[in-house]
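A lone chain, given as structure tokens: the form predicted alone.
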Amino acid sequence: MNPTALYALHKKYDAHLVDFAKYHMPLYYKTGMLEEHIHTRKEAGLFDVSHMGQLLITSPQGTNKILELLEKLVPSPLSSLKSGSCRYTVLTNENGGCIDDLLIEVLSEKEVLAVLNASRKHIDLSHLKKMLPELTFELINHKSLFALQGPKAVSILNNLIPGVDTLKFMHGSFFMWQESTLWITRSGYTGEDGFEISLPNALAETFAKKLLAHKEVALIGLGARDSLRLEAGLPLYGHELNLNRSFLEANMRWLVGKPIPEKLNCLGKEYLNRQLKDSSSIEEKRVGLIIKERSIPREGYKILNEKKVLIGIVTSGAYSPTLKKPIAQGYVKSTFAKIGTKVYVVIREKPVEAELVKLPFIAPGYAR
């Protein structure tokens, strides 16, 4: 197992230390889970996700180039990206499923960063090889990577670093602290406002300690992570996203920009142009899922209709601290997708009152 560069300081702080993705990560702390999630929305919360794959992409053609030849593999509109400019997309196979979801981010006029998940960025890299093979990628390895998240991380962060607070959101630039240069961009995963910043290894622990130094800040382990990141209402790969789910599946139409397109050019266009002419060949669909009871869905728990029928699937359930009660993300048949219709989930055998519910289950907190 792979140790971050804010290992010893997790163990200081008494991290439940699990491996995931073949790195020592935390999963939560002393005040556990639910004061993590908590905390992160009315304060502010630092994660470590160094596991996250940084990789750099350069051509000697420039990044109006590497965005050209990206567009072949994602749906998305990544052409008229400026420097400075991020967006969020996924990676898809030839038969229109997702490979991983990621960021693009354009860090100058000869440089692209991609942020990978950490179990996928082998097999992203593998990919992006083979494909675009006149493209030069580096996974960075010598650079940590933090989510400061919260409606207080920008005046922390800005206290610390001044003039981040004029970044919009899904943009970023450089920074200099200590004399090294870091690169922030006002994004994150939890819903609310934050910035996720790549930085040197040998600085981190350093920098780690002068967020900390603020009483607003705590560390928050990966499970909080994904309960923030459930009830905002977004996709996690290997749940929401996978290879045999396409992105308009997942209810991701939005990916594609505006205008919509006729059609689209990223591989598996053949089954992704037909689901974006007529959305009635989706046949299942993403939701949202409220459960009327205290139990807790679980992934892999099945979604009835009225008559008791299956109809779909839990991906991803937990306990919202915000809504104080169980939510779910999950997949139903398209003609039982409508918002408000009344489900079961059946839980420990028993089927539990449901009702489909919009995306996101609590409103954004993003600085648009």
Contents of the next structure:
Amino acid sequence: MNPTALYALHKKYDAHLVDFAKYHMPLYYKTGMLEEHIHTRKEAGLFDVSHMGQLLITSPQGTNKILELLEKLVPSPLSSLKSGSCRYTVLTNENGGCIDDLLIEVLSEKEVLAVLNASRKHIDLSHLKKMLPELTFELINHKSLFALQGPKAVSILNNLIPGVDTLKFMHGSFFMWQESTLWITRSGYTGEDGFEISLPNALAETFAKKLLAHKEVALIGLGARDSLRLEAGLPLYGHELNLNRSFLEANMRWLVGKPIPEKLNCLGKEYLNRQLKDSSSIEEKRVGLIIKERSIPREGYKILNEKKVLIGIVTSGAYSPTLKKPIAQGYVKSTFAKIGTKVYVVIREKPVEAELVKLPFIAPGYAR
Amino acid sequence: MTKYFSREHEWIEIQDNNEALIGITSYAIEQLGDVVFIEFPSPGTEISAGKECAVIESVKAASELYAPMSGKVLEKNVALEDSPATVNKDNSVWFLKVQLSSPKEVTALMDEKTYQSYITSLET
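One more: the block was the form predicted alone; return the form predicted together with the partner chain.
To see the whole picture, the full complex is given below, headed by that same chain.
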């Protein structure tokens, strides 16, 4: 098990630590997940996400070449990205499924950073090395990754690092702090305005303490991170995304950019192009569900139609602290995927009424 | 009133006329995290020692409440239906009031001192 650079600090703040993707990670702290969730929506939450993969990609021919090559492995246009741009996309496999979802961030004319899921980073690395031997890949272990999320994030971070408030959503830049270089992007996984900060491990605790000195900042664990992203309608790899589901089934056609291309050229293109051209060939779609009673839907629970026939499955479920109702994401047969459809989720053998709703569950606070 | 404890971290407080209150210990609450919903049995339901009698839904998972002793449900704590989070604030809050059918079952439970050493053994 690997501790992150904030291990001692997590302990000090009474973190309930769990083993997650070979890291000791905080699931929640003293106040618990509900409080942490609400705090992030109202104030600012500090997340240690150093378990995620920070993959540095370089080439003697520079960024344009890197992006051109990476485009073979993702369904999104990358060649138009300038220094400082970030793009969320997926690595597709030959069947059109997803190897991982990731952020591609253009650091400079020479370097690109890919931010990967902790549980997938080594698989992604072997895939990328095999498919693109022309490029050099390095998983950076000497840097930590923090997320500062919530409506107060911008004023607090700008206090420490003047200028971060000028970053636009899904853009990043280098900033100096205590004679070290930090890579900061305006992005996140909570549906709130906020930042992700990549910084040297040696600086991690000092920097976290500086942030925590603000009364609006609280440490937030992975538990609340999950309920926050669920409300924000964002997929989680291993739940809504996996090797057997395409991003089009996950309702993320927007990944292909605008205008919508005639054809994709990434891995799995045969399967994906059929779904792109004819959406009626998509058999199952990702949906949001609001449960009409108070029992909580959990991963793997069955979804039935009005006639109590099986039409799908829950992939993530939780109590939504914002809506004060149980919510879920799941997949249902496309013929039943219309917003407003009345369905049932089977909870402890009892069909509980639910409604299919548009994602996200909350209005995002992104600084667009 | 004396409280007795089960290995599954329920407590039972036996009152007059073989009526008893059932709740869960701080240890259980700590493990559950924030409680968001409790599915109670209806009054009149027969419950039996060691068998599931309610479901506690927390932010983490759904967990069973096992009946520490057998009996018939007289009352559920309706206040917990509206504010299940009370459980996280007060470990003396009761879930169910039952009419015990086999009071002798109490001998299978632990007293407070034994339960405390049981907890300590789990934590080490």
